[in-house]
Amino acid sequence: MRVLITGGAGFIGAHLANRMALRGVGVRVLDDLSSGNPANLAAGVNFNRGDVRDVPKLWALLQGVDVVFHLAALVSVPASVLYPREYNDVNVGGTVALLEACRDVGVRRVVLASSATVYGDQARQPVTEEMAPNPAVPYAVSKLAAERYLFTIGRLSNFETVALRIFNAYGPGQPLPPTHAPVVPLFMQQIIGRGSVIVFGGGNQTRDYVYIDDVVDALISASTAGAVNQETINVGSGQETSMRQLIEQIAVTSHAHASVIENTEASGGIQHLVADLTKARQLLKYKPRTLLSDGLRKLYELDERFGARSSLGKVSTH
């Protein structure tokens, strides 16, 4: 088996490398390092670095491929408010792009990781797959447009799709970019270098917080399961928990006092996020292992960032 993950220099892209290359498959990585890092790939997955857009470079690459885990995007909600045309240009008409070459060369499947951030505001928790989606930033429906994009085209051109709805994924060696940092890392580093953890609507929203190891079990068995063809499947732990207790429970993890600022003013986005695990526990035989508790201890022992023993080095290998 051979595959191609774009985006695959990435956080959840180099997991999932180094989880497949250590298993003997042929992994190769297209990345533009626009955010991600070749330093965190293991030595048998081929690198290169390129923009996902550029189509003559995708036919090279997926010659012999037969499964494409499709995770190149921009992924910054406060910022696709900012730039919405350039998260169009890249999440969509890359997509797009992508699912072309992947027609003319004759991929078997092409696996997509989309974003829960698609449901937006829903009546009733948890969110399901049959929920019309509510996407409320562009971020959100670049995401829902990649999606109706794979299942079409997949569609007319006769390969197989299926579309997982990542919810907030977390562990060792996610970015922290300077301004609009994922909240676990980001609060673990406040936290631990005793700065204020600014918390925005009062921080009783919640959210489906899943740990990086369960995501790329997902992502593997979407590439091999039966009867996923043309379906959507959310990935998360299925556990609801509010910021507050998730600052609670990283301080708690890294043996520091958390100080909080609220600022009730602004808003805190979706009020409540958290994933039905039905369907993928139907289809992909998917059950989440980590629980947070667990899942913040690995992040904290194993992230050199937070003090640990060891780096990210080439984690994710159960």
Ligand SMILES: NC(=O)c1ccc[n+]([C@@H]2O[C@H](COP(=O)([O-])OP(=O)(O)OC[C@H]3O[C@@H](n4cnc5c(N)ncnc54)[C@H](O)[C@@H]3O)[C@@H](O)[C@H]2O)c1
Contents of the next structure:
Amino acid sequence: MRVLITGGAGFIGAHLANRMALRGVGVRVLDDLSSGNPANLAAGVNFNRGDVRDVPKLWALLQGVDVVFHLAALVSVPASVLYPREYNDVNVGGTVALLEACRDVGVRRVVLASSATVYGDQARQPVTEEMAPNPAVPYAVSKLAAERYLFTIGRLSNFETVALRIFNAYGPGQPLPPTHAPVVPLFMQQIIGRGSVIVFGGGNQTRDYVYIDDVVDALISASTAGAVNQETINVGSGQETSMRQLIEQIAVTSHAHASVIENTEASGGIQHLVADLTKARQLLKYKPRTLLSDGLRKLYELDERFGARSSLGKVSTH
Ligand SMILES: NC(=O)c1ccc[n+]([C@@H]2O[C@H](COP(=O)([O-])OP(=O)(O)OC[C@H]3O[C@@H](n4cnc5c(N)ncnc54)[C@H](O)[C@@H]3O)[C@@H](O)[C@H]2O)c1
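Okay, that's the form predicted alone, but what's the structure of the form predicted in complex with the ligand?
Once more the chain from above appears, this time first in line as the rest of the complex follows.
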């Protein structure tokens, strides 16, 4: 089997690429390196620098490819509020360009990394795939539009499509950009560095933190499972965790004290977001293997920025 991973030098993409290459799958990566880093990729992975909107480049890279994992995207919620046109160009335009190229060359299946943010605020938790999406920020709108294009062009052009709505992924190698740092590595860095952690809205918001290896399991299953064509599937841990619980757990894991500052002025965004995994269990045989406490311990032990010794080298995929 040969696969193409767009955005494959990024956090999730590199873990996926390395795991598949280890299993003997031929892996091509296309990434413009706007945030990814090819140093994260294992030796067997074929890396190509380029933009996912470059259709002639896609025609070349898609030759002989069975499955495409489409992960290339801009991923900052606050930046999407400032620059919605850019988010639309890359996340929607990039998806449409890729789907056109897939139609032209002919692939068996496209797996899209969509996002739980498409749900926005919902009256009930955990959220199921049947609930009406309620995107509240341009990033979420762009992911929902990407899903719709995926299913529409896949149906019209006769290739299989599946969209995974990924919840809050975390694990070794996750970038920490200063403008939109994801909470898990940010809090770990701040707690280890004896800094203060700022929480919004009382720290009572809840999220579903899913360890990277479980996300990779789901992506790989989505590429091989039967009966997933045109399906949207949640990928999370199914575990609801408040900000305060997350902070306590990180403090325990990193043997440090957490000093918490409350910002009561600003809202923490969506109040609750937790995955119902019934569909993932049925269609993907998905079973998240990593409890939050174990995932945080792995992050602490494997990531050089935290507790890991530099001899551990490349981002772990296990
Ligand atoms: N990390 C999460 O918690 C999470 C949750 C839900 C969905 N997702 C989705 O998963 C995918 C991967 O996210 P991630 O966390 O690994 O982010 P990431 O930023 O680490 O990875 C995205 C990759 O896409 C590349 N890229 C951006 N624009 C590109 C372009 N125009 N052409 C080619 N490559 C481009 C970047 O260089 C980067 O390597 C994204 O589609 C994201 O929306 C992630």
